[in-house]
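Just one chain follows, in the form predicted on its own, and it is written as structure tokens.
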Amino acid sequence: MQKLPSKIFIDGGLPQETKKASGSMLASFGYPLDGQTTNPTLIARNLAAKQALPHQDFAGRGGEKLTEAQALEEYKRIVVEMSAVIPAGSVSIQVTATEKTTSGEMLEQARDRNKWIPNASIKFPATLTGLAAAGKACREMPINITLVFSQNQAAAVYEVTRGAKYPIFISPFVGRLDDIGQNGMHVVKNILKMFQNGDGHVEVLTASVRNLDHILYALQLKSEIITIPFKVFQLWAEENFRIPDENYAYEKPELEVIPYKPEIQLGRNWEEYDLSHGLTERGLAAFYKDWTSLF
């Protein structure tokens, strides 16, 4: 059995999807899923669906709104189930934040969530306060920087996590860039190129995958990790987990090129890089809105 050039995570909020995808990986490659990513929106959708159904073990049954404590307890229960499916893998758990949440508040959340399971990786947003918290957290736990859309943000992530004692993931969201007419996979390519001369302490996790071409190009680029929604994972499985051959070309002429910027170099203070990006701000607000809609 061959081994893929990238680790494969599943992206979702349902432990049963984790189990099915891991079983498919085991049958086809001889090893299970390498990990799982979650976010407040995916968990909220799962819990909102359950709220409408009578369920003996669910705190918000019968259409009742949850309290925040109950919602967190359900989030914990879900990731505990996921962790049991892939005990040797990584399970990303996100802090919930707005633009007003302080780095101290994020760090407090991270320390609590990191206790939920032994294989947690805590997700922080690629914002000024998010990276300030991440810079401290990376010396205490594995972390994953999410809502990344630019080479500048990636450089800041690299610098703020220098000297980390645990694995560091960075998650460029390719599908959301595609949605606004930009070639999101170019950001993955640019980050990998920029990191070539680094020390390898940050792994690039291709996220917001929408289609088979995203998977194939990420494999061709040798992105260290790819996280895939279950529906897209199933499409890939139906093609017997096709991998790109030497003739594969990722061509999306309808999407705007995102050029590599050689002037953005590693080696500066992390706060000197431009972290601003409209999609990061919108994504942070959407995650928080979806999460707080539960209670």
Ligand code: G3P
Second form
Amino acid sequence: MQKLPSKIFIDGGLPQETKKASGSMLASFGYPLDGQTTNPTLIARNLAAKQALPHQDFAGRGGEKLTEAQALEEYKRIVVEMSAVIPAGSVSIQVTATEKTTSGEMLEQARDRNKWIPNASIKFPATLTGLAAAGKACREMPINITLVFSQNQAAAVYEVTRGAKYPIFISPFVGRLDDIGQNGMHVVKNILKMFQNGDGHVEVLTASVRNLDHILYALQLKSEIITIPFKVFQLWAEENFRIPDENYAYEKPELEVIPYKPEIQLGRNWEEYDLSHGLTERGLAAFYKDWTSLF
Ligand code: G3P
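Instead of the form predicted on its own shown above, give the structure for the form predicted in complex with the ligand, please.
The next block holds the full complex; its first chain is the one shown before.
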């Protein structure tokens, strides 16, 4: 059986999807799913669906709000279940933050969530406070930097995690760039190119995957990891987990090119890179809004 050039994760909030996807990976490749990513929106969606059900053994049933502690208990219960399905894999758990959350507060959340399961990877946003927290956390636990939309943000992630003791993932969100008319896969390509001059301590995790072409191009680029929503994973499974041949070309003339910027080089102090990106700010606010809508 073949081995894929990228590790495959499922992006979602439902452990039954983890189970199904891992089963089909095992059947087709002889090895299980490599990991799982979650985020506050995906978890909130799962819990909100339960709130809508009147007769269920769940604190917020019948549309009742949960308390924040109950919502966190549910988040934990979900990732514990996912972790049990893929004990040798990695399960990303995100901190819940606004632009006002301090790096100390994020670190505190991270330390707590890292205790939930033995195979956690804690997600921090690619903001100034997020990366300050991540720089400390990476000496204590595996981490994943989320809401990444630029080469500059990736350079900062690389520098702030230099010398880390645990695996570091960086998650460029390709679909959300496509949504605003820019070629999101170019950010993956540019980060991989920039990291060729590095020591390999950061793995590029292609995220916000919306279609089969995202998967195929990420495989062709040899993105270390691809996280795939279950529906898109199913489409890929229906195509017998097609992999791109040498003639495969990812051509999206309708999307604006995001050029590689040779002037953005590794080797500077992480705080010198321009971290600002409208989609990072917007994404952080949306994650928080979705999460807090539960309580
Ligand atoms: O896990 C985060 C990510 O994959 C988000 O995807 O579709 O909300 O942009 P999406």
